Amino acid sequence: MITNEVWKSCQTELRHKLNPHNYDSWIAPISYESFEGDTVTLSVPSVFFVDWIEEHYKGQIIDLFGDVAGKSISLKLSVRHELDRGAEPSSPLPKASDAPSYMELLEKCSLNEKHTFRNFVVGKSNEFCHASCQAVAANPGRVYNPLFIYGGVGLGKTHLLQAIGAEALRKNPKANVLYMTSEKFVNSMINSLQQGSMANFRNKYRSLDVLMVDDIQFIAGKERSQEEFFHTFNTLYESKKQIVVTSDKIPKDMKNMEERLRSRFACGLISDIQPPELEIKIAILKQIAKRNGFDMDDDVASYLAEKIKSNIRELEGSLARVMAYSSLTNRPINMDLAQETIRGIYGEVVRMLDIKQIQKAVVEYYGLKIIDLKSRSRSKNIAGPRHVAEYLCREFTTASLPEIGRSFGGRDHTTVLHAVSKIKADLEVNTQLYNEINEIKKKLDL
């Protein structure tokens, strides 16, 4: 029997694993209603919270009642003034009478509703992929087969690939559309192969209509996965089905990846997605706000694009957290309650790092030694990765720029200064710098 009791028991569960901000904003919030059949039901404070929940916690939740069960359980949220009023628990959002039919194909090919072209915020960082994705959704297997996505996290590419996937199905609710991660494919094959089912798995995958595979740079090095891979690309490929894959990576600096999977990705059309401009995150910022059904002057979007400079997603839950705060305390979204919501997380403590932590960590990644940087080589492969650590010293270091300079074989002041203005530039349109620099980073622990 699932009790208050119980759900109290699941929250502390959920304490332990979450962040403690993600814990207060979202789980705290949720009071248990009833228990009927196999359906627990718990009230939230607002329809938004909904919708968060239900794309992700809800699994958490489920499993944990499931173990206090012992057997499968569903979970239904209602808002709770919906609850006070006496009302059934209801959806989220009214829909459309042909609305369910389309959802339960969405739901089907493991797509998310919210994930379509119209929801998409349009600039030049994108603009070029944007078209890419709409042209092969309005003609899959046609043109610009394969389509190959490629960019930094949370800037966009799951989004559109999944936009594929939702325009393809509405203009034909019969195609044969899947989107999957390549760990999902990965771990599909692995369990065909234990069940003895291989031929059910290679007619799954080599049937589709649409195969789109995001984050396709997980396979590397999986021999079978590439080989398995390698000839569903080409059944799919000479039956002019459509393929799309995403990857943080451009083809030929895939390591580990084989060379006839890198030709074949190479083959078609390789699209980039850029770290979004200033006023493309105020955009995204708004209308996901009225999306949602809150009112967000240009000041606050502006705040909160400015403070949030890492991606896409890192934005998206800034604001996440903004609309939850505004939804508990009954308070409009302003300037005060942006700050006053995001102070102590986004952007307040930045790690300071010493030269030679950040020196070793960037010859390790390009694989040069500390020497070069410090070297008066101009040469691309050496003078590229020596910007990269003078970029990353400004950042993360107290260090003064002829501090910087004598650290790298005594270089002037504006020699540095310049280098790490160029880096800057860079970043604003060159995804694979922007992408090296993440991995840096994540040496780094920043």
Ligand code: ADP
Second form
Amino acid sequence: MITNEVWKSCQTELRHKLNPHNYDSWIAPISYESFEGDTVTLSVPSVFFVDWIEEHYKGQIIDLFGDVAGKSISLKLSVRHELDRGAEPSSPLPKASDAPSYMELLEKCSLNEKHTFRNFVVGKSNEFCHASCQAVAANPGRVYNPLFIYGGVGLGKTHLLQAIGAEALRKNPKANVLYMTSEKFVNSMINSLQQGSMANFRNKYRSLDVLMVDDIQFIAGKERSQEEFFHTFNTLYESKKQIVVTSDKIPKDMKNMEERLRSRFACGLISDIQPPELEIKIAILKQIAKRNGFDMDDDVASYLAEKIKSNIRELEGSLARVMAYSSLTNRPINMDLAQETIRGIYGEVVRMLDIKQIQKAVVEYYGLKIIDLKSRSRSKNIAGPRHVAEYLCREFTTASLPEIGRSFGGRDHTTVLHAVSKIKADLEVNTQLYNEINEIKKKLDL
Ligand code: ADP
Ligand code: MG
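The form predicted together with this ligand is what I need now, so please give it after the form predicted alone.
Let's see the whole complex now, leading with the same chain.
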């Protein structure tokens, strides 16, 4: 029996597992509704939550319920309509009702309906890869075979790979399309070996029109899987069926990958995705916000795009949190809300500044002039702030000690080092100093 109490204890468990920001954004707002048959219904504040939780937390929640009930439990998420939310986001799956059969097809082929060409923002960093994927989707098995997509984590490889499948199915709903991760390939091969059903395993692949294998690098070092994949590859290739794989490395850098496979991968087209430029990040943010029914100004989009440097997955994650806070607090997405959210997420992450920015913030805070920081004065109300500024430069710029020394009136690097150590030691015991430095850091958006 899954009761409200059980849900509360699951929440406690998740609180321990997840980072606090994720817990507060996504799990805390979920309420228990009912348990009927084998289905638990939980409710969430908006449609947008349903989508996000399904994608990121559903598995964990179901596992926890399963442990309690001792059998498998299914989970339904409903939206709490009684809450009057002026800006309820529109459904993120607008196409679901228009074309159910197409949606079913996508699901059957393990394709995520959001991963389409339409939803893919094109810019310099990915236009070549995007174009090659479109060409392949338009003419599977005819143009580039195999197509080898490579690029860093979170840059859109899986999205493009699945877009090929979705497009091929849209054009020809009868096409036999299969998307899988290389791990799944390995697991299903192992299962077939154990059950003595390798013939079925092989037949399944022979009849495909398009085979898409994601993160192929994971079969490196697994001999039997490479062998099997090699044969699958050859069969499909010879019958002019399309093969697309993704990887975080180019074939020649895939250590522990058999040479014959590497050369097969390299015989078609190798297409790469580069890290996103600012414009693409802004366009992606605006597109996702719009799709979820939120308005986002350019300044907010550029703020987020500049803050999140690493990859598009992280960009999406941060935007998701901004949208969640917006719907939870019923506030529009504006600069304040974005800054609060980002500070929550990246509070601990060090942001790099330049010396001048720090000097400016310090003199403003203490009511001094830049020239004071560079002076020889040892009076407490000047030397103190100078030490603080040197400390902040050491912590939040990439400048070396001698460089910092030069920027503070040509001081020796040991003098700077001494000042930095002094502030560090004082910070442990001096609350006032601690607060002052925090105020300055806030000014600097640290
Ligand atoms: P990878 O497989 O390279 O690690 P993904 O394809 O999973 O990366 O992309 C991470 C997330 O970013 C996905 O949700 C994807 O939809 C999104 N994404 C990546 N590139 C783009 C793009 N150009 N336009 C829109 N969304 C993108
Ligand atoms: Mg991927």
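Keep in mind it's a predicted model, so treat the numbers as computed, not measured. Positions refer to the first chain, counted from 1. Here, rigid core means the biggest group of C-alpha atoms that superpose within 1.5 Å across both forms.
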Problem set entry | Core-superposed C-alpha of residue 255 shifting 2 Å or more between these two forms | no
Exercise. Comparing between these two forms on the rigid core, is the C-alpha shift at residue 212 2 Å or larger?
Worked result: no
